[in-house]
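Only one chain is included here, represented as structure tokens and corresponding to the form predicted alone.
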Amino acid sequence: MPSSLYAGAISGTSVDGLDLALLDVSGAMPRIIDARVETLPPSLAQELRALAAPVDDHLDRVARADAELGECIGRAVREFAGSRAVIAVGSHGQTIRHDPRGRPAYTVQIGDPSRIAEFSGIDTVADFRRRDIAAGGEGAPLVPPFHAALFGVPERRRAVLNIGGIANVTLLGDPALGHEAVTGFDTGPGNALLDAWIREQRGEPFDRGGAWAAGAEAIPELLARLEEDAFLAERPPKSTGKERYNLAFILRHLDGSEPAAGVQATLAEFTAASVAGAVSSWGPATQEVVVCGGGRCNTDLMERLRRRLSPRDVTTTDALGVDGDAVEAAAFAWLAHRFLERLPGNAPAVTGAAGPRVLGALYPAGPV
């Protein structure tokens, strides 16, 4: 019988390790199988920081970072995969620059895919993005049709959100529409402010449940200036990234007499307000939020969310019966099955390019 499985590898923003998906698309709908985390090596994790901060690089050490992290989700992958048939992985890589309204636009991701396919000895595709970007399009998100596979419903009106480093959502409409019937965009920042604040200030990737924003207030004048930001009031379609929200975007709002405790708390506000403006003004008609990403393990800033987003139900896709781990890195699983069948993975109205297009490129496993 022959396989109906796609791996799928991503190392999103938060750079917190490299997330593992096995997709069966063998069904009228995807189903995640199997889904695994592994961390990443301590040197290359920083690495990988380091080159998404937004100054000049040496060639030399991206070309490094590039073969490293290769190296790293080809040995994954295989080790993931085991005996199991895996038709093709479909790689995201790290992105480590994104400007889709540059002239010319790009976007950078590395994670050199004929390594993987060396590494793993499965058939790759990666470089996901430029295609989009090339017919005009932000590259970015590439995941709410696989949202709208996975999760659309035609008898609510759901949000999927994801909140990585950066956060994005989907506003999925009838599902009997199909890619019409989809619109998402990112939001702003996710986890990426809060990491930044608290590594900065105490020397820790992330804080743990929120605990550390949990435990003081927002400051109202802080959160004022950071609600100016004029992404915020972009149109979709639009993406960002850590270009903009990083630790210099933090400390150019700041005056020098917060306590640090507290802007964290109001990071994690200026977190939760910038998803619910995003939804009340593109999705009013929204009646429930699914969150998956990283951030769905912040108990304060779900609880923020909760708050802003009322009376919206805010659920998990766990409570869906979908690992919030994997939904990233099966979107990628998802978008090297629609390559190999050379049909569409962008939705236009997403993404603002031209018109539907197959994206990636093939890195055949080989030997020939």
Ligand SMILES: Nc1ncnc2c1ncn2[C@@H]1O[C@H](COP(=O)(O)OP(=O)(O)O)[C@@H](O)[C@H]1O
The other form holds:
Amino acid sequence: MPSSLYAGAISGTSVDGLDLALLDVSGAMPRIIDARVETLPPSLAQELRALAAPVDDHLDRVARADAELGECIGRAVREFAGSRAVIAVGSHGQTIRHDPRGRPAYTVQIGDPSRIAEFSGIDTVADFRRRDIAAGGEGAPLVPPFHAALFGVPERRRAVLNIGGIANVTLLGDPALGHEAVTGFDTGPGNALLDAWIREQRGEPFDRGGAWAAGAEAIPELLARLEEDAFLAERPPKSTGKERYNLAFILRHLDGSEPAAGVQATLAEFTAASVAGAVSSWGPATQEVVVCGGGRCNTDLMERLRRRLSPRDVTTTDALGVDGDAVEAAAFAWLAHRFLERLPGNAPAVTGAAGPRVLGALYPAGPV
Ligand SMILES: Nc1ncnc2c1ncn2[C@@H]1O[C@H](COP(=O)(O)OP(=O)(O)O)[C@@H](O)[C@H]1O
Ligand SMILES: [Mg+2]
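Write the structure block of the form predicted in complex with the ligand for the protein whose form predicted alone appears above.
Okay, now the whole complex, with that chain kicking things off.
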């Protein structure tokens, strides 16, 4: 029987690991049949984090990290696929720059697809964002059509919220209306500010369960200053990145008198407020918010979201039977499938592109 399996790979803005997912596209709805998170070599993770910060960089550093990450993804995919016949791998790579409003607009993902094809032995589809940008779009977010394929239901107005480093929301319309009914955009920070502050203050990669934030009071004046952030009020389509939401962003808003734990609590409240504000402004009819991405494991953040999104239901994709750590990687497996079928991967209503486009480029595994 011919295979119906695609693999997806992404290292998100949090640089917490390489997410892998295996997607079966044979049924009416795509189905995630396996997933794992690989750790990246610590020195590579550190370099990727450094390259994503808007400082002077050197082309040779970028090229080296591109090569190293490509080999790393290729080997991880090979090992993950095992003996399973995988049609293609969709690789997102690591975003180190994203400026969809620049002139010219651009976005840069590294993780050499030639090396992925070479080391995995599997056809590789990569470079998904640039075609959308070429067509005048934001190049992001690309996951909403996949969210619609997985979670669209006719009877409820659902939103899918991915809390990665940056948070993005998909507002699902009636599935009968197809892609046209789907909208989605970045709402602002996800875990990015929480991670940046605890890393700076306590040398920890993230605030486990949000315990640090939960143990302190948010600072109202600081929250008010943060909420003036211009990105929040922007009308979709919109996307953002860690060029904006980083340690410098936090420091800019501080007057130096704030207790560190209080700052963490305020950042958590700001993050929840930015998501809830986006849902009420642009998806007021939303009845249920389904959360995926690492941020759903932050109990404190989830409580703040529930409070601010009430009376809407807030649940996780896991509660619907879908591993919330696998959704993004699976989306890139699905985008590889769309590419090979010569079907559009973007939703113009989401990215603002001039029209539907087939996204990506193919790096064949071997001679044909
Ligand atoms: N148990 C947890 N408690 C709090 N935060 C968590 C937990 N697990 C994961 N996270 C957060 O999720 C982030 C990773 O989320 P992920 O969806 O992989 O983001 P990205 O797509 O940006 O890589 C971590 O950096 C951390 O902030
Ligand atoms: Mg991640």
